[in-house]
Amino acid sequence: MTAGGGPRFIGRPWARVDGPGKTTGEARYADDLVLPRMLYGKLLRSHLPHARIVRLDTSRARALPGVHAVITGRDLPVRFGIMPTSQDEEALCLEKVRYVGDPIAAVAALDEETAERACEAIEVEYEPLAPVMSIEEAVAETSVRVQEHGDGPVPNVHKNVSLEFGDVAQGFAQADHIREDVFFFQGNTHLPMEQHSAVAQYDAAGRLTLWTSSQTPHYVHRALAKVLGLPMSRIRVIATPVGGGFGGKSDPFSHELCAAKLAVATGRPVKITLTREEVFYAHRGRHPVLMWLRTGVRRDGRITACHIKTFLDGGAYGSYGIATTYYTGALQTVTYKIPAYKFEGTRLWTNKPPCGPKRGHGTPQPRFAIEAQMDKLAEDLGLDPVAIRLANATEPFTRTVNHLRITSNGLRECIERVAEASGFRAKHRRLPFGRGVGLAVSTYLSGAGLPIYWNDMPHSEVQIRVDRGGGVLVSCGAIDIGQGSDSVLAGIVAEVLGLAPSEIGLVTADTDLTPIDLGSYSSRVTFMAGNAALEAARKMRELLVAAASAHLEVEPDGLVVGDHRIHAAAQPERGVTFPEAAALAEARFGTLVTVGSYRPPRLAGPYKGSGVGPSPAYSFSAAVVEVAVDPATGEVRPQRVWIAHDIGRAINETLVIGQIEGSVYMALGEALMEEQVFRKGLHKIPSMLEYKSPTFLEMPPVETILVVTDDPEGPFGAKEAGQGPLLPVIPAVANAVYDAVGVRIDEVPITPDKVLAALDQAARGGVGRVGPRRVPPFRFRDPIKVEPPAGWSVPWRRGLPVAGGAPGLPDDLPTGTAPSDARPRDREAPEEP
């Protein structure tokens, strides 16, 4: 059986199936919602950043008019997160507030007024307690505890690892040239447009149905079960379409867990939904990260060695944390070839809200501490940064020295293009002063290969059903947040049965409807639900082919799928329309449905921690931007963006793009003035009015160049899009700043002032550099030794089948070394701090 005539929609640009919905306001998010003798909750929450609960006292609340219900900790006292090890976060805090913002009291009101004088009238005593707000006190302080549980060896140290990937003092040995440098990157939050929203109805039957604006409902699912101590089988989870996520509503919350508890004790439906400035205390942002790289590298720019220490401000809670710990160091070898590599990394509790998973999840802070240095090496060396990156760059099918396996790889075509594209070996260092360029590389995953917490099922599950009509049903736990992953969903099961994207109907997150998946995070759902849907609809595609068959008589290898039509290759007008086939099919074999699993093959390797980095297939990319420095003002304004992204193959193009600039928008915002600042215990700027972002005002043109590299286990070829676009810009912005003004912003965001303080050190005779100087000491833990995989530089497979298998590509590896190659170094390394 052929499709014949190649892919009619995979690939292509066309028109996503909720556009619709959501361009004409028919969509109904959370916030739209409103039940019958629907009731309105309200957080209380604590004025202080670290204070013990002396006294609570909610009698006067109520006692008002309209108010149904008041909860405290006492009535939700079991602990929860989205992580197995990360089980410390209350509903509404028992005994101790630990952040600005965080809740102790929730009412139900008949409205959102009376709900509100309800929190204010609520009687709380505290006792302060000494507030922890920096990486420096965190890392100092040695008498007070933000949480009552850590790794050591002093108190708020949340996570404390350290590994060594080969022998790194020979890599260092080897090196013709060492270089240190410490870099910083402020903590930023993901404004969404919409807020967190959640509504609670508990029905008759004492059966809980929960409606959120949730990246993970399968993960909310669980934490109302355990939270509540209610079967899961009597709980009922609806994602609401997302009006903006970026991971910020990836884990389960406060107000989903009130909402449901007000609830139950009401017996009417509860809506709460956070007001903006509560949505910043919610956070779950980008860790506040500082960073010690030390990197040797042979007179051709090849690295020898690097050696990496991370201290990331997590905030009060656990939330993501320990996997975005191990982040910070994990996929720094998937773009450079590292024959030796050390990690260490810390995450420390501080008095704020927690820190979570941002668009890059734990990857972009590294990142642009890598790729500043990577520029500064090529300038310590003679080498212009396109030369130092392709002299480093991984290739397809080989293992890192961190036990990661890549599959496909078009890091080099991408460069090559995107420097191609902007000019940029004719531009750097030539143009005017005020004027530059700079170059960056990343790599993000196509979903996590483990799932969050411990099992050996599915991450994704797939349903379709077709009726005798002709009709197409697919159901998926998985929810859109605006990637496209209903598009996705629709465009793959269309494509294989002949379909128009369009015509497929669609089921999503609804734990009652639809079959498990784990949610919208790490980029996991087109490949992931993807393969899923890809194995359900060829499953469809095999019955409906084989009733169209016996009734034409023809082999199924002689028939042909497509425009609406089963038909024989050899005489198109022989044939059957697609619902005459559901119809045959469905009398040859009853009900007409199929499903389809996905899990990723088993890729951890042989430590701990390492299951925190691996990937069915990894994208590239490759960034230039071009920016204009006002010397007198120290603004910096992008001119226009090159950016170039090996997504494996497009499954929507049109949405592949859209994916592209929008991380290069969020991208922007993080590199020139988004941050997540604190002053004496207070958040500074809890307000859309003062949290600076981009608006289409700054942002500068972006050429987008897609690289099509097949991956052999993606669906049709396609690896992620939606998060690893964001991660060079920002780096390519800080070198921009460089070759314009000829000043190091060593840190991020790279605003005004700091340019003009580099700009006057640089006048006064100075480095005309901003940024940390120096990291905490600290003590980590002995390095767990790892000894590299067996050929790990090694190309171990090439040529494998593509379009829309997923073959498993095999773990084992030809045998070999890495390469040694020893030089002579020119100077004795610094010292470690």
The other form holds:
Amino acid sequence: MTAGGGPRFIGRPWARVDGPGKTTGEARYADDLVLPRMLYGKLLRSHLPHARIVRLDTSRARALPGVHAVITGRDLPVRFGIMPTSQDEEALCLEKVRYVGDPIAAVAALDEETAERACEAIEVEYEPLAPVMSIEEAVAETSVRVQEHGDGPVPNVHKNVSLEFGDVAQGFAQADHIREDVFFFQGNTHLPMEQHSAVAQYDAAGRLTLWTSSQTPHYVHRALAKVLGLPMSRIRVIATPVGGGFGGKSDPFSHELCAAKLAVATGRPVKITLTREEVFYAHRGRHPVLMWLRTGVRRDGRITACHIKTFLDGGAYGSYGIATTYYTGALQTVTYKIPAYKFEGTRLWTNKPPCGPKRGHGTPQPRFAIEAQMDKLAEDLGLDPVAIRLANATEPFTRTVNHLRITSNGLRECIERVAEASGFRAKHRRLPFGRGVGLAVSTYLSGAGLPIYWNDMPHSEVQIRVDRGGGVLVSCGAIDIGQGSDSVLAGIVAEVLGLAPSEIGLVTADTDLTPIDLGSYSSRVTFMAGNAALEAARKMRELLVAAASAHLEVEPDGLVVGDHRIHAAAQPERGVTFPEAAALAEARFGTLVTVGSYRPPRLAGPYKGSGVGPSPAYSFSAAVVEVAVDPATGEVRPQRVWIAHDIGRAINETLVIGQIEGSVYMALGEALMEEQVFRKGLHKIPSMLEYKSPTFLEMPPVETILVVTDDPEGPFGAKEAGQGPLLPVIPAVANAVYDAVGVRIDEVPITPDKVLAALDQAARGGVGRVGPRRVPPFRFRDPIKVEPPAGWSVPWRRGLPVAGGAPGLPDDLPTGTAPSDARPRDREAPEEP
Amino acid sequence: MKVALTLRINGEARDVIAPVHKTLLEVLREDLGLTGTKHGCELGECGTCTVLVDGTPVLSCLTLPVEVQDREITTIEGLARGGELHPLQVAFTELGAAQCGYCTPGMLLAAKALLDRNPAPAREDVSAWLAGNLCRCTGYLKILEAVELAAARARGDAPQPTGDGGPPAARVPQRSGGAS
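Here we have the form predicted alone; I need the corresponding form predicted in complex with its partner chain.
Everything in the complex follows now, all chains and molecules, and the chain you saw is the first one.
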């Protein structure tokens, strides 16, 4: 790559490029923006979980001094939603409210206090409706309807899915042992440190600009165009640095649309920043999921068949829920060879804030279930938890029974190395009462294989411009939400061009200035924007090398792109500096602009619903958690976490370890304390004090092991790190609690009261378990029966096309400045007139 | 009711006329343009809005400016001196202790107050001192390492960083540990 051998930055630890801005207060988040004549907006929200709006009178609010505009649902009647099939949201509710916090009016005023007073002056008369508040109520209710659309067979079903791969009945018939277990995963929320905020400006020329704290500026762009009735070409969306997302800023939100509409209505900039309480209600977090899981195994632990039923408490709107539903069934087969697999899932409407994607999107819940059950199966069979997982672990370059393509796969190495590092075999069932270890594994996507809305365009695009002073500017729609996408872009380009990441200029997430990136969701940015950046950078290097070659009279093959220089491999002193190379290349080729883009290969299987699950590559993780459980208080304290993660190859080791440690932290919060709970539709604990999250004092040491597998399609071999490492930690905690005190908490979070209840039950001769006993009666659809891909479990050779898979975009699309743009030499030195 | 205030912020005297009930957080951000101070809850729960008053961390969302007149207020904008970053700022960047960066200003100021009092804190001391500052990105471990690295450098016990952000040999620990 560079002089002296290996890469200078890729695969090593280095400082993130946005660090200086973020440590000095310079970084400008959405709420830091102040524009001349700016007004402040507020939303009036419903205090009832389910009600018809009988009368809405804004006249008193409008009459208040300092109030510039009041809008209601009539001003924004067009429905929207992140998924094309769930266009069920209104920026402001027109006829009815469906959860406490549903917005019904918006105000723009000179200051926040006046805006708040105006909201209080709006008169609303409601006709309360019976609310539907739980999975059980949603399944049983036949007269009350939360939403107008749904999948049946009862009114409050958003989605009803049934898929069967292979012969499940035969698989269970071949089993020596079968277990059925029921699990519940309570909902929880992202709790980003930054509250959502948006600033809108409508200029005199009729162009709308929205600055917003969003993970998905492109999807916000689309929603604004639809709801405001403006062409996308008249709207500019700029994502500001996101002060924590975790999935919670991936939907287009009411406050973004209302800020824009209020800016249009007043001709003045309008800012709306949510309060912390509003953030709890805006939500779109982890779905509560009730799960039934039946698995058959042979005596040696190999799975013969698996059948899972999931019931998702979706809240009042669709959000990403259809994808979430499929995700509860999609990825179990990516860690374990399951020859026959049935998935039944349903998402239900309830009068609560809508759930959506949170780190791991729909997969932590079933991962908790299957990993806890694997532990139980191992015990039933007299196997150890490591052995049963190794007996079922998938292999590299195989497919799954549900038509997912696996490329690089370090699962086996993850299991072995984490077991070794933690001393798992020596500790499991051997620690004193009150201490225990638990193991679990997982997998996650390196980006969803399909975009949210169907199209044939790239998922990520990068443009690089090099100026005659040697400056490098990288433009990309990707938004840094803290995961380090800016650093990934800069690092890849710097590595290819022989520069340092801190020297690369960046323009990101601005729909006027940057080519597309679909957003910071589904762990896709490093893989997809990284590949686009790599392609653009290689093209730029080719131009620079060609110009240096002509100047130095050394063949391109004999040149090395070294540390800020391009020089002859054999004679390092024979070379040009990077700025000299840039000037030579500009003289030869004209404006130095190259582009790269990435579209994942077409990987969806031959069945409806196959769009959720495919990814160009999967990460794999294994974790061991050691806990201390106090039998007197029921308190569970993690002592240490060991986690091995198949990263492919780290673009930046510092960032990767940061993502893994952050995932472990968030998982421990979910496993032990975090929950989004309601009483009569009111959030019980909508504050950062009462919604418990781990502090410095609860965080145990973490030992991270990076497993390198060099994915053939990842940029420099890289795969994702932002979400996958969260997944194994939650079930590993549950399994460790069992190892410590012999009780099964089949319900997340594992709070002290549940541990005490289970211990008490065990002491009285019971089984020592807390968790749901059954799932409600529910009629799933007749399953779509799908044949597994032929030879699905046999490794395929690298480089060969895979069933259902087509290659991505060709490498040599004729875009940007290209070697063929070279001008004739005689133009380089025109004669004096 | 509005009051005329003189606040000493980052070594400068600043005059403000503001409603008496307006918090220090609001005055800093809205009246003085010091938006480096962030807010996470405005209820004193998250530590994000931490600033230093006479070197002691306070929650600016629970502080009224009239309480801190004639005292020395330090915000994140005042942490670097004359364009030279504080060792904590350098270490936070280097080790990835700032991810989304939103809790970082408060975290840095709280950590500075600790190092000013104790130049060689044990890990438990750092954890206990910073326990009121929430972070959702890092899992806190990189923050602990960065505070320790900055402290070690200030004592001359650790090498200075390289200029380009690249990896100096033997800098990043192979394993990371938290408070046990």
